[in-house]
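The data below hold one chain only, encoded as structure tokens and taken in the form predicted on its own.
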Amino acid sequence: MNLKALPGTRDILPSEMGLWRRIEEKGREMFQRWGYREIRTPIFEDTRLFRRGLGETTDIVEKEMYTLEMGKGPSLTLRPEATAPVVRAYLQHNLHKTRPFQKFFYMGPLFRHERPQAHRWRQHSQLGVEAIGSKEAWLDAETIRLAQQFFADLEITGINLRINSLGDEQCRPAMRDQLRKELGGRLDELCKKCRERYDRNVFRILDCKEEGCRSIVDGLTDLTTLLCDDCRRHFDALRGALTAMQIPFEHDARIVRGLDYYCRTVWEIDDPELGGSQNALGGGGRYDPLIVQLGGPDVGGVGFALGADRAIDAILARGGAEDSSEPVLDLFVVVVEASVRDEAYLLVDRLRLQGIRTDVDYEGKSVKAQMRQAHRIGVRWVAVIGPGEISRGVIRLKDMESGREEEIGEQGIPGRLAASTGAKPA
């Protein structure tokens, strides 16, 4: 049996794993310090809630989720995305009833049936906030300034923010008539795909990657042109809110988000370091109407999702080095010759129940391969232990950065290392 993981999924191994520990610590500090606090759903949910919040005829519910059909019980569905969850959770505990004005975070995997390309997983992993109780456009400014920030704090710059308006109930009848009223004598120019979404979605059809329909796109009319009072009060106020915070922005009519549960503020950063059309490395927007079509208040709702997979790819684009990810230890223990090895595995039982982050050799090295072993970790103090050790009750304690070497007591470990690493005794 050959067995691997299947296509579109892989494996995080431990040398990758100090850039996901970086992004995952970067994400929940800023999110906290912003006011947001963390939530966890399940990985799978009814799959009424994806029909219903995301829309019959987008592409995510048509085409890329993972539905199991469980005999009698419900369909259930692998989440691919993380806003109806949230917002489903908000509901149905009733915090719109206790403190009608909730701010969430979240972090974790989701699942589409992509097809597998650069950039792109079928499992990837997300972190992303949810504001729900609010229609503040300075509400909508401050989800993008914390996107914008955590890439700036991540060292990636250069990156692009994009924002367009949808509009409401109010003046989405006039944009979908106009853009019917453009591309109709111009069907046969779009791809299969679009000339499907004519008559379904057409607002899909200006989210198109296949260039012919791109540049058919680009000489439509800016539907921003026919935003409601109401709506255009809302883009100007957040334009003038990112103004006012000096983040740089362009309009973009070209955004939609594929989700039918967007209004108003829709949103994205890409990366041109990444090339290609999979250089998003994040997006959100305002979802009003999915808190109602859930059966909740219309109080409104805004967020984001980052791609933690895509922050990675950005970081090792711009020659961010992966993190080896050996274990930071305070100490590694060098047991001198096997008799006394029961009691090097005591000493460091004990060490660790102090709060000592400590390491043995379990292979039987010699003494000079468990040295090396040490030097190769980077640990800077090493303890050895052999029978002389043992009769007189002390231990060999060596600072592998200045060569010394003293014999010190057990119980005088903890506070030595504290001294000179920081290592605090538990």
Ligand code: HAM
Given for the second form:
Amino acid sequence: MNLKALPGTRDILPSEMGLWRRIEEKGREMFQRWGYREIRTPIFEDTRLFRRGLGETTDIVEKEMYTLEMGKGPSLTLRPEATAPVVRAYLQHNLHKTRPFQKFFYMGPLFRHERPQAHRWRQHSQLGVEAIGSKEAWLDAETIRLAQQFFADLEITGINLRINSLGDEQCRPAMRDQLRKELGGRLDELCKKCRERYDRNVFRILDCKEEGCRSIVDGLTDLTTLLCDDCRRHFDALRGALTAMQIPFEHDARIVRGLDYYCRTVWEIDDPELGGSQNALGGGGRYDPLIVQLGGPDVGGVGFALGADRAIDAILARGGAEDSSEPVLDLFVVVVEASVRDEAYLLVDRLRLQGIRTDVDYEGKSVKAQMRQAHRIGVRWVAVIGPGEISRGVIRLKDMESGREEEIGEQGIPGRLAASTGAKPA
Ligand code: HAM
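Moving from the form predicted on its own, what structure would you give for the form predicted together with this ligand?
Starting with the chain above, the whole complex follows.
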């Protein structure tokens, strides 16, 4: 048997966890600073949630969902994105009735059956926010600031923010007609996929990556010139807010996003350092129609999701180092000989219960090898315990920074460590 993680999935080993934690802690801290509260939804949902929510003709629904038929129950799908689940939870728990305006954040894995390639996984992780219950353009701007500042704080610089407006049900039909009219005579110049998109989802032609399609798209009318008055005001207000906050952005009429629930604001942040086509670090926008589609009131919602895997790739691409993979300990217990091992294990147990991060050798290593291990871990304190110490009722405590040693009673250890390292006895 030669079992391996499946294509498009991977293990995140302890040596890589430091970066993951850094990203997740940064997200958690910032989302809370911006007033968002954490929500966790199930990893799998009723398939109809995604079919109805994301749009039947999206790539995700057409070919990328991991769907399981489990006998009698409803068809299940591993969540390919988290916005529809968050809106479902908001409606299911009647949160809109108690307090219509709510801000949520989440982090966790998503599943899409895409072709694996650099920066594209079948299981990837997102950090995201959803602010539900307002149509205010400043709220769209607030979410964009949050995403942009997240990358700035992680020193991921040189990235591009591109925004667009897709209009709403008032003006979208005119935009669609205009696109069809301009592309109708040039169908044979489009790629095969885009010829299909022409009938099924014509807006997706705008973000086709094929050279031929791109050059045609470049010459098309900017569809934001067809926005209705309300959508134009909203887009102007968003741009005004971003400018006032000094957030650099570009209007890119090509941004349409791969999910059908959006209206008005859509945006993406891409990182040229990642190269290739999978360089979007995050994206988001306004999804007022999704809430209605799922049976809720027309209160409006806006949010984004950032790709955690890609944020890590972006840090590494800029020479960022993996964090230390060694355990973080206050104290390492060195056992002088086998006869005192039980005493040592009990000592470790008592210290841990008092809140001291402690570990000990379980491999029967020599004292020298145990000291080397303590060095490698970078632990400040080492407690040496041998027959002599036990008979005197003391522990030999060594400060690895100064090299000084002292004999101390066990009950004195928490205080001694707290005084010099800031570690608090429980
Ligand atoms: P999305 O653009 O599909 O949006 O995904 C958000 C981000 O997740 C992408 O920009 C990318 O960084 C990362 N990502 C997506 N697919 C993969 C993959 N296969 N491998 C690695 N990273 C990936 C959404 O999912 C929306 N729910 C965002 C949103 C929230 N809009 C409003 N609220």
